[in-house]
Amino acid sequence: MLTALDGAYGDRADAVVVAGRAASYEELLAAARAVAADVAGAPAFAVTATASLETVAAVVGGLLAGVPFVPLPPDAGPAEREHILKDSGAVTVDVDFARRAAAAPAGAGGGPDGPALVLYTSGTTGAPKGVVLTRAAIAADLDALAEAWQWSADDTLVHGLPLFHVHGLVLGVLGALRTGSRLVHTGKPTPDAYAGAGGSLYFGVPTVWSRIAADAEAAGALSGARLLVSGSAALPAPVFRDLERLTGLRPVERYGMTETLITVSGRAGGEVRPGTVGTPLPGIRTRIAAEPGAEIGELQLTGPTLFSGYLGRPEATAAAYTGDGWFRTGDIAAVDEDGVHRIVGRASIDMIKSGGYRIGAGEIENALLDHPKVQEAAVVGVPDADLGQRIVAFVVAEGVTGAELTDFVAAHLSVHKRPREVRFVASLPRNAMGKPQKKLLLAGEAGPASQ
């Protein structure tokens, strides 16, 4: 699974650098074996997934032991943490990178179809669901990306993404360990940190790229790189153009989901057009479920990178597929005559993407309604130049401030799920069925609300 740790590409003292701390593959493997010994036999294990060598050792340790790893967002409040632990049945483990073991526990390991990761992600309503990803799906995705991006042991990969989602953990850690590229995780994805890291390959969400594009000096420092990759949300065309002007590189966009891993991407050395996410990766088939005569519709796909289901939720898993077995992404897309895909928006107004984080409106509404002063709440994603969308909560409440409600959500769920703005209203516009009419709440906001 992780070719670099088998010694395929040699070793160096700074093969993996996370937030300023360096480790060789040998050190990482020894720390991961100690994790594997701790978790062997558990149904699943959870670690608070800070941006650290400990989290890297945890994900590798889980693979060595054949025990699924459940990364806990470090900013998760008690409600979110408890939900993830209870739902997954994971034991919690503390990782000490200084603890080393000479061998993995006897008899440990997992087959290709065994679960490697359970990643919690939001739907439009309710609490986050656990997405089960197998080793085979991860390996297939990383190999497809390595081919698409000509990603190899000659690269130094740089990013500063969180280690509890696909982007930072699967691509950003396991990808480096499978291809043998040196990894520099910057801790935080600031323009200065990216500029100072001296990489050949850079990953970022559009918010990261737009902050870099606004900092000419930092962007200029990336001009020696080979490839800049953007994903997790739509890269605005002006950011694409600014990056090209400042770095001389045309950033490659790729598209994916927690449930499918990365399925569509631009190619290194290929033609790249702003606003498009490229063509399907090897092994992936896509189709557009459009109304007769229409060219855009829901993007549906099949392939070896898909999840094996939502943990313990067979009905939700079944509902994610069409009758003929295609995964329903919930994204609205178009495909041009060359097979190049363009993501137009989300089918549901209740799925928000803010800073690259996927956030279900229902989860935030439920958290707000748990506050004793809140009578009604409706949450929407409003177009935002920095975050793509920012979470805005419309509430009917008295005797509480917006800042108090923001802190309440930040403490209960996670800091990154907090509303950036709370607007107090006398009542929510509702249709005849009593459902809040969110389109009316969004009326007057500039730009498309879907991205």
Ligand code: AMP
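May I ask for the structure of the form predicted on its own now, the form predicted in complex with the named molecule having been displayed?
The following holds one chain only.
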């Protein structure tokens, strides 16, 4: 599956660079073969997925051995770590990159439908579930993205994303090894690190891009790239505009989930609109399950990139699909006449039903972020005896009142979409991928708020 390791694109001493450490494809393959020998015959194996050459060798070693790789978040607490290991049945392995082997163990490998990765969900609706991804699904997704982004061995991919998520591990490591592009993982995704990496293709999440956009010198250094890709959460329109102004590039957004990999994306060289995630990748079909007369509804999809199921949870797997076999994303979206998708938010928390209207939180958040005094914004619906749900905005801002922000939104969107309450907070709680944790806001764990 990883054509770069077959010698298809030659070799170089710095084919893979992680946190300042470089390796050739030959060195990576030898280290991965040693991992394959260690894990051969295991049901699954787990490695603490730090930003390191060891993690890269681990995921490649698992593919060579035909043994599913379970990346453990480095910041996982004891309870989460214990749950993942017990649920997956994985053995833990310590990887020594300096240890090399000339060949993978006899009988190693695996068919295209065999499990390659078990990635655990965030557990926001219960204990984290193991998402089983096959080799075939990963290969199909990476090939579709290579076509969409014109991604090739001529590229140098730069990112500093965690290696225990789809974005950083599947796209950011396996994608580079399948396309043959040189990989530079910056260790941490700082503006200075991105600016100094000299890439042609950059991956980031909105938090990364907002910090780069706030650093004009760092952003200017990215003007020599050909493509900036943002994902894992919606890129605020002001950040999009700042990046375009400073780099001359319009960032491409894409949409995906752990269970589906990337399914919808903007295209390199195509029209890119702020607040949209493009059109379905080859082989992917989408539909919107909306109530009569509604413009937005749950995004459902089908295609070759979908997971094979939740590990050991057939009931949960079955519940994730409609009766006619389409995957329920749980995300609320709209599709325009050109087939361009816009993600509004999660059905569980971002679909607000207020005063008889169905309102997407993301649209209000983007409107708030257009205000020059607003740095961060998260919008939720809270129970209200009169409206059903009341629109509440949590905002990081200075020098502006809640009433001013309410009027600002009402002037940009329909009046019924204005926040009924604005709460000012010092910061928004976010997960490792930069997504706001709205349930923590509702639980009052973001600190005291004021009107």
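Definition used throughout: the rigid core is the maximal C-alpha set that superposes within 1.5 Å between two forms. Positions refer to the first chain, counted from 1. The model shown is predicted, which means the values in this text are computed figures rather than measured ones.
Exceeds or equals 2 Å, Cα of S210 between these two forms, core fit: After core superposition, the displacement of the S210 C-alpha between these two forms stays below 2 Å, so no.
Honestly, after the rigid core fit, is D155 moving at least 2 Å at Cα between these two forms? It does not, since the D155 C-alpha is displaced less than 2 Å between these two forms after the core fit.
Using the core for the fit, does the CA position of G402 change by 2 Å or more between these two forms? It does shift by 2 Å or more.
Keeping the rigid core fixed, what distance in angstrom separates the two C-alpha positions of R420 between these two forms? Taking the core as reference, the C-alpha of R420 is shifted 23.6 Å.
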